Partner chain sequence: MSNSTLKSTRPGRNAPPTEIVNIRNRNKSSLAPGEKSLVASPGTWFVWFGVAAFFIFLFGIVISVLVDSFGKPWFDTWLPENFTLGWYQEAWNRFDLSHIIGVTLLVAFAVIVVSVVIGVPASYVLARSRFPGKNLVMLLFLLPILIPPITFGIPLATVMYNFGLGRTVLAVILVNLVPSVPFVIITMTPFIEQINPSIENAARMCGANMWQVFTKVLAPLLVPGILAASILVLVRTVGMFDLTFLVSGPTSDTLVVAIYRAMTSAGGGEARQLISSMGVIYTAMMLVILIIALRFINPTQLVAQVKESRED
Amino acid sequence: MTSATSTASRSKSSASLRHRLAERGVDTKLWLLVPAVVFALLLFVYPFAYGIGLTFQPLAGTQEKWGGGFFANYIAFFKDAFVFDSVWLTMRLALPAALFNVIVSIPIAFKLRGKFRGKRFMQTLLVLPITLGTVLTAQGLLIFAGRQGWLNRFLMETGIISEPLQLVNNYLGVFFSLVISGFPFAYLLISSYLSGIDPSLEAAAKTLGANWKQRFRRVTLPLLAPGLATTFILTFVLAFSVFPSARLVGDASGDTRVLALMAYRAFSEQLDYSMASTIAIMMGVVELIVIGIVFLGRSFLYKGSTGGKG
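Let me have that sequence as a structure, single chain, the form predicted on its own.
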């Protein structure tokens, strides 16, 4: 009896503790989050904090050349034209590529929204480039669009052109690579957001006499705006951090001298880890500025919730 009473007492005490914690908004199941928190601290928070700390530890040569003490790396970033110009070169690639992927994905997602024979096959073809990766995409572009590639050989043999077109190892090569690798993500996201919009809303607008342009501009576009903003941001970040394409099918010292290449150059060639961290931090700052502008623009276009995925 004594053992049974003791067990019942401990069980009651444990239940009472859980109730008291629950009243204070503390759930004991939250302990299951501890491994995830430790994982995030070790693989994200600590490296990020360490990288920020490195930016305030400039090399002696950087301090002597640019001055500024602890902020010498940031002063060098803004004053060194070779490095700072890479911001505009990266934006010049990332913004058009992200816009192109989003804009082209919209009509295709609309067209494939309904049910028809061959829909899965078409979707598979559109999403297939995800499996290739940036390196294989770059290799394919070199084989297909290089100076001795299939496309140039065909055009020259048919007499359409007299000398090979320069489609790779320049801005166009990197842009094509970003479109090939970024379009499937944009298409999948926009298709998902479209599926969250109730088709009866468009049907109701049609019964009221709205043509397809009016239905898209007044009904679908406002509801799709949150999804378009999210899709643009994700494809922009993907394009902004471009590295393999800029090196393999671009001009690493010319018009595709992106920020990621500058960080790699500072890290591996100059062994200036503090400057490499500074460039990485500035990449994040530029991305956050663009993201903020996109969210601000979205708030003017649409306020509220679609009630679905959008």
Contents of the next structure:
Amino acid sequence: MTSATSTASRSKSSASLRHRLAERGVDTKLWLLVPAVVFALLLFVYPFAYGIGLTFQPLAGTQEKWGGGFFANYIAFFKDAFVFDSVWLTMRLALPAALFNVIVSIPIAFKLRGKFRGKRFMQTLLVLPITLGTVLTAQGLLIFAGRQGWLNRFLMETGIISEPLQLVNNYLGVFFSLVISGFPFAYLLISSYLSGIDPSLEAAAKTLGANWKQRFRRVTLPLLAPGLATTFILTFVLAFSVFPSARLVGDASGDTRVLALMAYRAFSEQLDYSMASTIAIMMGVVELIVIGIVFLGRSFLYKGSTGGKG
Amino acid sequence: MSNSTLKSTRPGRNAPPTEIVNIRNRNKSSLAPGEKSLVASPGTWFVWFGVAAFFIFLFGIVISVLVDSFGKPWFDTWLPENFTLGWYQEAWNRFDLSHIIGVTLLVAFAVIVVSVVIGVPASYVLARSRFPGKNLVMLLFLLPILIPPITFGIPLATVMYNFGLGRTVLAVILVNLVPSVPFVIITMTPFIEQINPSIENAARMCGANMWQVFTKVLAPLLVPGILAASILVLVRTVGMFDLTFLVSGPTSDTLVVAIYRAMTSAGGGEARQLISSMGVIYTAMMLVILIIALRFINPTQLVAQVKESRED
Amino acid sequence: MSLSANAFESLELKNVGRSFGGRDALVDLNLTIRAGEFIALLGPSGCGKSTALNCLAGLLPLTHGEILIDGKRIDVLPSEKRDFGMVFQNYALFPHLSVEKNIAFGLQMRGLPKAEITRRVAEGLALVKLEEHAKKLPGQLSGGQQQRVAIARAVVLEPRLVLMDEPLSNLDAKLRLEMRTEIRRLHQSLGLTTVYVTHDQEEALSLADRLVVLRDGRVQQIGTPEELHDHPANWHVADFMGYRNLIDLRVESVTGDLARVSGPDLSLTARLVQDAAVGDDIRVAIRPSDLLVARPGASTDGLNVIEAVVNVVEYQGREFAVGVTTTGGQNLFVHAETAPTAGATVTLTVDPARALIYRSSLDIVSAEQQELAEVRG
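Please show me the structure of the same protein in the form predicted together with its partner chain, now that we have looked at it in the form predicted on its own.
Starting with the chain above, the whole complex follows.
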């Protein structure tokens, strides 16, 4: 084993580029990734970039009305109260709905994490709203919670109310539909995160003298927090892009005039593709801002337990 | 509490449907003596009230639609005066439902096949290799799931119309692939990570080449995962409204879109019962698909089996 | 089962090296394996022994050197073309295939006729005594049975070389002993050539014809179990071979192959295994069984004498393992036939021939250091 031989073998290795690439993970296996990447570039990145380009080609009418040349669409978006208000309307719907779904799911997931008769049956039933879909939920809500529906009829006949409640074709109707589609999702996610927490940790806290509240606040909640943040984001994404129910059980020209609806109207009714793309892209921007804030808050509050998807 | 303790017990991100086992274990330890007294708290009432309210709404919705679809006239009463099957017949003929259901199934099937063929190899690479730019690729696959469908749907639809694909079945398939391929990739990655790489090495040491490793070892092990991902893609695609709606036309509408169009068509929409009967058909179709799919596999069981033999 | 068709004369590893992103996991491994040999690669975790095995298997590409069989390079062949069998630490059985299908897998990959596959699978099952479990899935077997399936799956191919990666580390103590015997039996009766990786020195000594001790990717010593056990090449190998007492001292004087070495509180006469000059820092290695508790009044002529206080006494079957501390605070491990009481002062004796002197720095010097030494010299 002399220095000469080892130097020789070293220099040989530096000559092999292929090997050094393989060392860093660049090898023939990567070809398997190519179809998916090409696909994403063609059907996601390209249209997206094209859409962004479109936003800078406003229609002549928009330019005349709002000025600003290339940026007319954006000026219109921010200055046209009819359009810009829908940012607020969307948030007013999506944030409370997502928060409600997550917050209500926590105690329920906690109480129901033990084994009891019919648990599997209940969890299977929770999948049912998925088979309904948004359009169907809307139709059902219109019938069930409408002025002559069973709900109002029951409440009136038992004397709880004297006049039928207005539960659909307004903000409440959309909120209900967001809960019906979002709650099972939030519950199933949170209970699976909860089952990932080692029960012996709580047992350990118990032996150290922590009571129920302390155990929840000091041990379980911090461990659950990243999962809650993820669940919140996913339910928020669902609620934020609400579209059919806002039209069907909401008040499409008033309280539930959400961004998705505005974008669609510009697209198919006004045939203003550039304005439609502007609204659509601003919608994505607003959503990503909210997600970013949640992520920041998560890493700020729970430095210890974050990392990975959580 | 130290960082490492927390890290090691972080909720398992790859633990999807195997939670039943965990619940059983936990139950033993958490129901210690003294715990009982806490159970009858107001919290419990809240929980049961919440669950009950949810199910009342859920069943109210489902049964309302069901009853409505059979009701002759149903206005100001608890139940309709008469029952009939006529609405189904009318809906079937009026909206050409056999064509619409055919389109729906064709789209769903095509989306599943293409997204599995494209997505599974990609998720294999993402689960097994580290390479420069991996995070960028991950982001590329996460974004279509994370941002609202309308946000990329409108530019995508514009491009489709530019290429003359507007209102075709092909366009419907293509737009549905955009979230489905990433979805398959992201659901399959944990499944692949669960398979110990030494099983692949063992196959190679037995003389199997890369292709044989894939077909003889990985594919059978991944069948449960692929089926699970396929079911989810199927449910998402059949239920996908936003994207389909943007590019579909009369001959390429899927069932959800057809129902929406019937509900919102000019002149106050179609008769409510017609829509309800279509809704029942939709839900029935979804349920049949799910039941058939679940008959073929029990994802929980198969995943647990793979895991078990890897752990010991 | 005869292996004549696949046999080779010798397998040669020449300067084999492997680095991961600039970090050397294995450096300049030179080894010639003769047909029928049982070689054990021994070392603590992270020493490069598994890297060496994976390089041999072709699961990791080499960064340096070459591997030759009878003069023909094989390191350029992919794993599946090398015709080696491998047994993995976690067994790596195919969970979706029954025991017999697991064993048949490699034979099918080679495209053998059905009848022959059936015959050889039956032979393989009989070899590891699992005939009645043939139809079971791996998940239904115990750890020991799974490992037997893994071994059968590897040897049924009649491979030129069998590689085993810590195959017993997941088994409990009793099963480990049984399987050890089993592996040695199969090796001999089938005339296999085996490379076996382990961190358990006892396992390696009992199984192997020759051992390769590795540390930080570098070979420390290659030799038969007797050579390693009796003549460790440096203190690291000695440590691995059961010289639990390693005492850092300085050379006072040298006479022949004996030297007087001492520290702040301890002074010994010991045998020089590696060269050392007066004033050098050295390390003395002594087996616990060579440190004897002297009976009161017994002669200590020609022996080293150490006074120490007893800390811990552990019963170990026929004898006692005793932990003691010398007056200067040096902890030592001793074997005794009768149990001393904790806290008592005892007199220890050690034969100078049984106390080995090693250089404090390990013998393996990297190329750069060598060059540096040459420049200085």
